[in-house]
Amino acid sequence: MKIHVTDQDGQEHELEGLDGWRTMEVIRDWGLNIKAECGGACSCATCHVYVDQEWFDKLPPPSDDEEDLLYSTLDKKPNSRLSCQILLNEDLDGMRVTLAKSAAKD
């Protein structure tokens, strides 16, 4: 399974995923600039990324809890999502994301 990650420079980067997994490991374990502080509890809003219009409608809506730590970013956008409450399956095979500049361990 792979997805597709733009990085906060622009670089786009190809990484294999496996059923199952938080997108948010699969791009903090091939080591792009993502904080990931509370490791997928979905506590913080530090793996925010920009799901590609074509892939957003494919994920289950958000919970509350999610959306009101999108809110508190500087730049939630309407296709924002926390990476660590996206679990990957064959649906989301190609699956493009954006990462936030709000997430950047830098």
Given for the second form:
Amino acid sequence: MKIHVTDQDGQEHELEGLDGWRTMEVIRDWGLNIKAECGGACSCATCHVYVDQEWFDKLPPPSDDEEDLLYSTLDKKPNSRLSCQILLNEDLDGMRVTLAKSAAKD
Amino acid sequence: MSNEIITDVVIIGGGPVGLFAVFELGLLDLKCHVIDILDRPGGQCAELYPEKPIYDIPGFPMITGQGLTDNLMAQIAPFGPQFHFNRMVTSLTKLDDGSFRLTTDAEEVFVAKVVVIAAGGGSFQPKRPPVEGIEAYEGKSVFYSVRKMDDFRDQDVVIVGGGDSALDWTLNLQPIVRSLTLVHRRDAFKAAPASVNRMKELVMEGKINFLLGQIGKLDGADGQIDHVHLTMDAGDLSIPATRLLPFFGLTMKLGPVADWGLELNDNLISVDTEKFQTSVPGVFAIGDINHYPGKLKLILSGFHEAALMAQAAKSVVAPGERVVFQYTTSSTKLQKKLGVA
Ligand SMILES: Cc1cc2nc3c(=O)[nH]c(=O)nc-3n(C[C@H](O)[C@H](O)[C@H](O)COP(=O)(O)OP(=O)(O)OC[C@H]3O[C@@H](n4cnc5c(N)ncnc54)[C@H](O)[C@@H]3O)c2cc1C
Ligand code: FES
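Let's see the other form, the form predicted together with its partner chain, since the form predicted on its own is already up.
To see the whole picture, the full complex is given below, headed by that same chain.
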């Protein structure tokens, strides 16, 4: 399974996704610029990504907590999600996401 | 100076590793002051995941972040550490006699023979809400915490957020303000149910307002706000306000640690693996904040680092004094210190 991640500099990366992993974990494991401060506990918003519309529509809707956190970022867009809340499975093979500025390490 | 606090050791950071350092240093008779920007001990464990289970603390098949913090506090209690919460250590300088001078943003001065930096992922700092130009008002009419209640007396206060901080300050400030409006995105709160109920009572009694919405623009001049614009489902609204308290959670920033002239490696403090000493002798760094080959950011690694650091710290505070290796199980000396013998 592959996911395509565009980093904050516009560079695209094809990453090997793993069934059952969080998208954030794959991005972090690959060494891209993601802070993911709370380690996936849905309490920091520093794993913020934009999901390409086609894939965005396939995701289960965000929880209230996730929405609250997204609203706390400066760069929220309609296709914003927290990547630690996107669990990978075969249906998401080929998913395209872009790292938000607010996900970058300091 | 009269308000100088003189001590053997200052520990910067009251996370699990800073707390356990009190224990290891205490066994060697070193007295500690612990400073943390949070309002309570526990660092990441207490702030980021108090209810989550940890499975890799030796001897505990499962313990929560808060549980571990509570246990550490009980374990170090015999050594009487002095805690200074709600302040950030802002500067660290070496004095001519070899000791160190630390200052905090609460205007205190500490002088210590040894400094232990257990600053973890950095100091927890309030998140800035997504409002353009808010910086210009910070510290004058926009605050992220309440240091002096009097700053809010007879003011028109707007509090934003749905967690414990937002609710607690709504209840605490209500009696002294001129008006108070609580703003939250939705009608659900992540706060103690008793506070939520009390808040709702105050709304019913007409003593405070509650609005469902988000803050947008701020109006004002010279750092003083006069209106806060809200985006609401019911339509946009601008309300008069002289104080704004946004509670958007905390984030970790390395902060002042980077400016203390210590050798860094990718924003982490370089240490050796014998003493966990930094490039400045007498200043040690343990836990998540340090870097050495093979480092693992685990609580248990930090505990190990604390034990070795303490031996080295002892030889700085009491040079030449022989440190005898002892077990807490069998040494009555150690047990006396722990108050059990
Ligand atoms: C969701 C999550 C799950 C985790 N799970 C595990 C696990 O299962 N097992 C495990 O071993 N580890 C786990 N960790 C990692 C573990 O929490 C850290 O390794 C540990 O907290 C590090 O402890 P510390 O004392 O070094 O730093 P921290 O816990 O980060 O504490 C540092 C403290 O220093 C304070 N500070 C920093 N600078 C200053 C300053 N200038 N002035 C005043 N105060 C300052 C900060 O406010 C903070 O309170 C997890 C982390 C997260 C986020
Ligand atoms: S990693 Fe913190 S919310 Fe996703």
